[in-house]
Structures are given as structure tokens and as C-alpha cells.
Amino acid sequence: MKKFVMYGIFALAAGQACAAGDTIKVGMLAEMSGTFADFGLQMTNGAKAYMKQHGDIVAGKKIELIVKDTTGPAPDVAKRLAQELVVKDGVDFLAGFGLTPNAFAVAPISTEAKKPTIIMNAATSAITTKSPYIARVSFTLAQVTEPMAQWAYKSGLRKIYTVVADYGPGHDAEQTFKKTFTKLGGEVVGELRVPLKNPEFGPFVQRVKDSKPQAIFVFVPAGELAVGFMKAYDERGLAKAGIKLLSTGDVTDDSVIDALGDGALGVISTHQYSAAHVSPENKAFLAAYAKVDAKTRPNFMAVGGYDGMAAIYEVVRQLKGNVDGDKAMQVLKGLKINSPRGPIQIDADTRDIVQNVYVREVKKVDGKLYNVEFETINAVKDPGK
């Protein structure tokens, strides 16, 4: 305990010394290798795109991005790297966090060192309750799941099977969908939780098929797991059996949607961002991202990185380059940003994001697969709070 407190004291001193200099340091913890490497790639590309578009000087201070690889869902690694960023590097902000376990692990360090911490992706509702120095610019699973349950019932579906990844966001999605759907009058006919690491989806999907629901609601993290699930859904013939696929936007994520193939056509999802979103802000974002990485299509994590940097820039601007943890959080509370996804705001009470959620269908646009938005639910708060 004494050792941890000592870390906090040194971190605070280092942070104050850094803020008083010519550089504002942003310590970014991201999954840059392993199964979830695409998470880190997208978030860091998004952050770099914002910096390329807006320059790296704010209020006379140079913004420096320091990226550390958490390697995946590795709380001990994330905690150690956060301590290094605070104590050795003297960062003014912590940011990133593709996965919930890593965000949970770093929360005590954020509190002890009074470091404003920006969650750019991790989506369990409880994250912002773990430290008064955490603000989220991404989303929560409950926030994007509730509209899906409402849409499913409105569209005439009454019997649905749920399949989610077995960790915090998955539990939030499962519970939110069931609560909302059953309250409206629908029935969840079965529930499955699949391992976060190396799941074999075939047997799970077969169990769903055998139960003959009208639809399946799915949440698994974007990337390899989403591709694996869609492959099993196709191979086991659920679409041919008339079982409709509903999901959060993770499953039909922009960065892997081409790999899903035409089997993804018609999949309905609810999420906060699509690369096909039509707005001047998104057009500018796509152009900035292409200058950083022309080979990949940006997804919601890239937008989280982009908007996270927008929030950091605004804090530095309003504090005239003199970053203080408590003052930074006052700026973040209630902050409004015109994001590539639409208008967003950090709720002053919960420090969580308020944003539009879109109902989308996978369609072909100019020969390529996209999540095409067809319905908007405005200014959605996290129902998990």
C-alpha cells in the first residue's frame, strides 16, 4: 500500500512538472499486438489523424503521444504500463483502453495520481464509476443494445436467443437486451456466453439453430471474433433456416466487414458510428485518417481515438496549457464535440457519453459492404447507470 501511495506522489509531482514545461504528454494504453491488435491500430490511427488535421501545438504547448502495448486483455500489464507512464514519462493524460479489464486495472492509478483518463473504446457501464478522473468518449454496450431490443420488438420479433462474449461488456449487453425485450413483451428463449479467447463458435451456433428462435442477438468484440462468429453463422445455415441476425455494431465492424462476405448482407445492427455516415465532419475525418493509414477503413474505435484527442485538445486549450487533474475534469464534464459520428456530449454527472445511436443494415454501396443507417435514436444516455 505504501509503495502505491509513493507511486502516486511521484506521479503527481512528475505530472505537474511536465505541465509546467513546453510539452503535454498523452500516455496511450492500447492493444497493439495479439488477437485484439486491430483495436490499438484503429485507436492510435484515429488519435494521429486528429493531430495531423489540427496540428500538434495547443495553447503554446506541443502535444506528444506515447503509446504502450497492453498486448490484449491483460490487467497486470496495463497497470504496470500506466505506472510507468505516470512515474517515468510524467504524462498529463492517460488514454486508450480497447478492453474493459485494462481500464478497470488502471482506474486506481488515475485516482491516486489525479490523471484525467480518456476511455476511447472500453464499453462496460461501470468503468466511469471506478475513478472520478475517468471520462468516456466511446460508448457502452447497454447504450447501443437497448435500441436494438426496442427495434427488434417493433419489427415484430418475439422469440430471440442471445449470444455474448463472456466478460463485462457482454454481460451488460445480455442483461440490457433481456430486460428491455422482455419488458416490451418479447421472450429470450436462450442465453449463451462464449469465451473471450479462442472460442469455437460452431457448437454454440448449432445450439441456437436447434432451439429455432426467430432471431439471434449477438455481441462479440470486433475483429477476429466477429469474423469467426459470422463464419459459423453462415456454415451452420442459420440464415437459410430463417433465423435473423441482430447485433451490436462490433460484429459488422467497418474494419472487417469486407472479410464477412455477402453472408453479412441484411444483418441489422445498432451502433454509434458507420464509415457510411453522411456529414461534413465524417468526410473530413475519413480524409484525415487516409493520410495516416490508407490501407484500412476506419471504424468506431478510430473515431473514439479521434474524439478522445479532440477532448484532450479542448482541455489544454481551456486551461491555457496548464493541465491540472481536477480542473481538467471540470472542463470534460458537459463537454460537447461535433464528432464524425454526430453530436456528442460528456454527461456532467456520470462523465459518460451521450450520443446518437443508429439502426443500420449491411448493404452494398458502390460494390462494397457498408453499415447503412436507416433510423436514428437521438441523444442516448447510458441506461446502465
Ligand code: PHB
Contents of the next structure:
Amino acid sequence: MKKFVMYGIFALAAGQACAAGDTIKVGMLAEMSGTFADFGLQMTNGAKAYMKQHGDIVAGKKIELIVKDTTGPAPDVAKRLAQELVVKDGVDFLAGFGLTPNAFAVAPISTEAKKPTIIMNAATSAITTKSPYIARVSFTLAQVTEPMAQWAYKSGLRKIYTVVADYGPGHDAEQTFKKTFTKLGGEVVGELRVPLKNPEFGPFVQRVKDSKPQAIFVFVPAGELAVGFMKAYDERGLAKAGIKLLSTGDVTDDSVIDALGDGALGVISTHQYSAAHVSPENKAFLAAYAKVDAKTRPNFMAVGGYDGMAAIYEVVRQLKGNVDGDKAMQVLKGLKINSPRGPIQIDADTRDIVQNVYVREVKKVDGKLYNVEFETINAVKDPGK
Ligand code: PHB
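Same protein, different form: I have the form predicted alone, so give me the form predicted in complex with ligand PHB.
Let us now look at the entire complex, which starts with that chain.
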């Protein structure tokens, strides 16, 4: 009963906000502080870069970005902030979400308030099934892991150890890798799950080394955890022991790749975006991003923020400024965008993203570390559905 009354207020607030104005409000929930603060920085920078490049007036309405800090993996905080954005701020869209638990927590609010919700990073497959008002412009772990397992087998590897962060996207990566690799004839010789909060990578990595696999497949969230993992891999001498490192692009992500140092050279990863991607769209994106923040290199989360704003602009344009939840979802279903990462589409059935996945190797370009793409798997759907 309490729930019903609360959501009734949502409906009222949403109606008033729409009638109110000349402004389209985008409520962004992002990790702006704590261990994952880089997620929020990248996503908001990406969104701002799009707005800088395209102006902030669409169909005669001013686009306003309202950013709220979830502080990290904090479902209760995310939920409360989403309620505030809907009821107090009267937002037309919800967006952002670096971390999976925050996206899961907000899904019921998206449904009850009928708010189109754009996932700019969180990458557990199931997220888009939790509300018909969710569309994803980022990626899923299953989507980038399947090509990694295929590439590993193709390159002759047969015995691989998996290490993943112990939560939604890590579980998806672990399961997808095992399913794909064993179906082809490879063997997963060991599986480790590391905690999301303050993991001590040294002992984990040592266990992998002692079991002497040919390679290790890793997913941990981008940023500090990736740096921590790479440090342990280096210090424990896995490369010297001949254990190859394969990962999703989160581990060799552009925002931290320089901090990984030369120990990262040669790491093979699969992902949807590299700052080294060669295209006119990426060139324009890098230039727009640098105008917002010249100090950091944009990563896949910045592209998620940028493309998420592109999707929102298109909805506002097609609906001539009169944003309605159901109509917005109709526009989002099947929407195509020429992204800095390559062509992307929102699948009309699942509201999840279809995109190219690239196999990359860490190399030096002009003296700096980059993920250099060398193989493309076109138009990959989320295999986790
Ligand atoms: C997620 O929580 O879904 C997540 C976070 C960081 C990543 C990938 C996925 O790099």
C-alpha cells in the first residue's frame, strides 16, 4: 500500500514536470566519489562533451543535466536519489549508472514512474530485463567475453584459469567464458572470484600461478581494481612464468592504461571502445572531450555518456520536445547511432546494445600505451539474453 501511494506521487510529479516546461531534465546517477569516482567523472565528461559539441537546445527545449553522486556500489543511495530526481527535480530521463547494483536498484522506479532510463555503463546482462523503460548504450560482459573465449581457442590456448570480480558482471563473464571455451574444446582449469570491495590480489594471483595454466582470463571493474590486479600479475611474475594475460577491456581501460606501465604490453583484450580507434567520429569525440577535460583520456564510460546523450537528443528531437515515457521507448527501440566506437544499435526486442567487439593488444603509440585494435567481430548482440 505504502509503495502504491509513493509511486502515485511519481505519476503526479512527472505530469507536472512535463507540463512545466521549456526544459528537458536528464537526471544522471553516477559514482562521483570514493573508489569508483572515475566512473562518474568519465560518464559526466562524456555527456558534457556531447552537449558542448551539439549545443544544449533540442526541439526548442533546453537540455539540463542534473548529476547526483551514488558514492559507489550503494543500491539504497541510488534508489533514494532516483526518487528525488523523479519527484523533486521532475526529470524526464534517468541516466548514468557505472555500477550494476545501482542500476538494479533503480529499475523498479523507472517502471513505476515510466522514466526512460539510459544505462551508460553497468554491464550485467539482466539489467535490461528489469524494466521496460531501460535501454543500454554501453555493453554487456557476456557480449565482450564470448569473442575473447573464441579468440583464445583460435590462438591455440587450451587451459585457462578465470578470475572475476564477485558480482553480476563478473559472474556473467565467468559463465560466458566457460560456456564458450569448453564448447570449443578448451578447459577452464580453475575459477576464482575476488571481492568487489578492497580485494587483495596478491594471494589470488599466486594461486593461479601455482596451478600453471597457459593463460588467465580476467574481468574486474575498470580503474583502481584493474591497476591492483595488474600490479599483482607483474609482481608475482606470471608473465615471466609464461602465463598469458587475456582480459576484457575493463582491465586495460584507457583511463588507467598509463598507470599500468610497460608490464601491460602485449595484454590481449576484447572490448567495444579504444581511444586509439581510427574513425572521424572518434576524432571528433576526442576533441570534444578534451574541451571538457584536457587532463584525462576518455574511456568506454565516457563514450557511454556521450552516446547516451546522443540517444536522449534523438528522442527529444523525434518527439518534438514532448517527452513521454512510452513514446520515448518506441524511439529508442531500434535506434542507430554512429558512435566513436563504430556503428551501434539498440535492439528493438531487448533494448540492449548491438555493436562491434574488437580484439586489441596493448602497444605503444607515440610513446604511450594504447589498446590497438587488430580484429573486429561485427554487430555482436548480447549472448546473455
Ligand atoms: C558494472 O558494475 O556493471 C561494471 C562496472 C565497471 C566495469 C564494467 C561493469 O568496468
